[in-house]
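One chain follows as structure tokens, the form predicted alone.
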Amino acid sequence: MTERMNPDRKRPVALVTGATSGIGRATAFKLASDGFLMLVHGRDDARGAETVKLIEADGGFAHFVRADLTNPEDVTRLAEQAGDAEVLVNNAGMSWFGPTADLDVSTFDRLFAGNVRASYQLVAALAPKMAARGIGSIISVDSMSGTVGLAGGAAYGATKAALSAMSRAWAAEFSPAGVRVNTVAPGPVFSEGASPARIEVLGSTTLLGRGAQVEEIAEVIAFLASPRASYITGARIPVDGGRTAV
């Protein structure tokens, strides 16, 4: 897929999943700026096309890639359409907070499938190729929340570590082939989805006294997925305002 999306193979392919909204729109902005043919992925087909025609107005090149993340078979279908991607953000991820007990069990589910079970077959999928060409960067969004406990966060967190976890594993596994694997985690973001209320609480908690914007975290992923970056890999960057810090 990627070929024809890319014919004359000149320019390198990123694939951000969650691309449609907030950190992971900012994030193919900027990838795309940097000379990359952007994947967006998500599930809204209007939201695709608006992200593509955006990326494109800026002089930009992408195209839109639909996909569930919970379904095993739309992941599979979207690692074959990355083809030879030099880059992987996975970004994309549900979130649930609340009580516990409230939890029901089919969504604490869809928590895992959508955000670990689906970055790992990604991995799965798409590094193995990186370190056969040598080269490659994969970047998951992880979360102060997988290292900090929130009131009402527990399966989420869970989730977030969990991508933190497996990026270390993958790092030994992928990164002696020259496929650097890193980690962010954000603190509290202003973005769609997100009470800016909320945000503005947990922001107060930090160290510069705010949340962030989604272009912060952007500009930390796009260096991770430079050459600017060729040194750093099995590393989990916060970017946080210092919460964690202290």
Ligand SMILES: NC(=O)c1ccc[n+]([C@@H]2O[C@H](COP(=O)([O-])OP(=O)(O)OC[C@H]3O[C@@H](n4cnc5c(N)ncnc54)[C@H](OP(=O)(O)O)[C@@H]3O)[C@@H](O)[C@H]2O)c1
Given for the second form:
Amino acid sequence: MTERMNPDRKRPVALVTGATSGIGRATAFKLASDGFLMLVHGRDDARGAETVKLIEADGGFAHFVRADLTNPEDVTRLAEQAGDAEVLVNNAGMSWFGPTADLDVSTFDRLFAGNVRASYQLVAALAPKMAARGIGSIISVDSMSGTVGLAGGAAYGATKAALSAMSRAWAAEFSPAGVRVNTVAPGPVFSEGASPARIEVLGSTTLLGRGAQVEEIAEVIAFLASPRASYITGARIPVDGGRTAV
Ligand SMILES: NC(=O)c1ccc[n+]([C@@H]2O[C@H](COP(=O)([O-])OP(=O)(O)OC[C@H]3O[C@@H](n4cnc5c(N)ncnc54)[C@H](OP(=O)(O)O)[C@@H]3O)[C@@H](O)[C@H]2O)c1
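Output the form predicted together with this ligand next; the form predicted alone has already been displayed.
First the chain shown before, then all remaining chains and molecules of the complex.
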């Protein structure tokens, strides 16, 4: 975070990865309305600019930072831009569903690079600074695929389970110094990146009988980012309409 981006340092800074679309964008809107200066991350300049404009039109403050999370140098630059962020939301993720035999090695590696390694790099860069200041909240977006077996989702589900495993270890490492670390595990969510037909079908298998709207996931992430969740760390919170409860 440069002086130019946050001149008076009055606002706490929150970085949301993948904030140009879907759950990430809804989370960025919510955190901006909760008073954070938003670092809106994504790859697409036009969607980034549009997201910043919408936050500003609502009275919030935001900057767009472009980085491809599968590229470790880009992630290092993103972490430098995030500087003294008080909140990190590891939301960006790519998914791949299909027959296991059809997943090529380079796509498998990209899934793990973008979904797992990038989050690890960001936490490694930002969490020690949060710990030194004695305050911070890190939320990573898991998925119901991290705990239930969905046909065709072995690699994607493994990336999500890895995020929750890392988050429990990060809670053990950083929470004694005041940094809370949690994951949110959505069920099917109607987002720009998800096929509506697939979300309809998966939604019908939940106890509530429907898929979620992005705001229903953002609400829980924003709660975990806030002092209202001051005694929650090391937790994985399903937001899945009861899909994994029974
Ligand atoms: N939708 C669901 O049903 C569902 C369910 C459970 C969990 N989740 C998880 O929730 C998170 C958000 O999902 P969503 O459906 O809201 O996603 P989405 O609408 O497809 O948006 C994905 C976001 O991540 C960014 N992104 C993807 N790959 C990236 C990469 N390699 N480098 C940089 N940015 C990248 C995109 O940036 P650009 O558009 O700028 O490229 C975009 O902002 C993901 O982690 C997903 O696994 C989703």
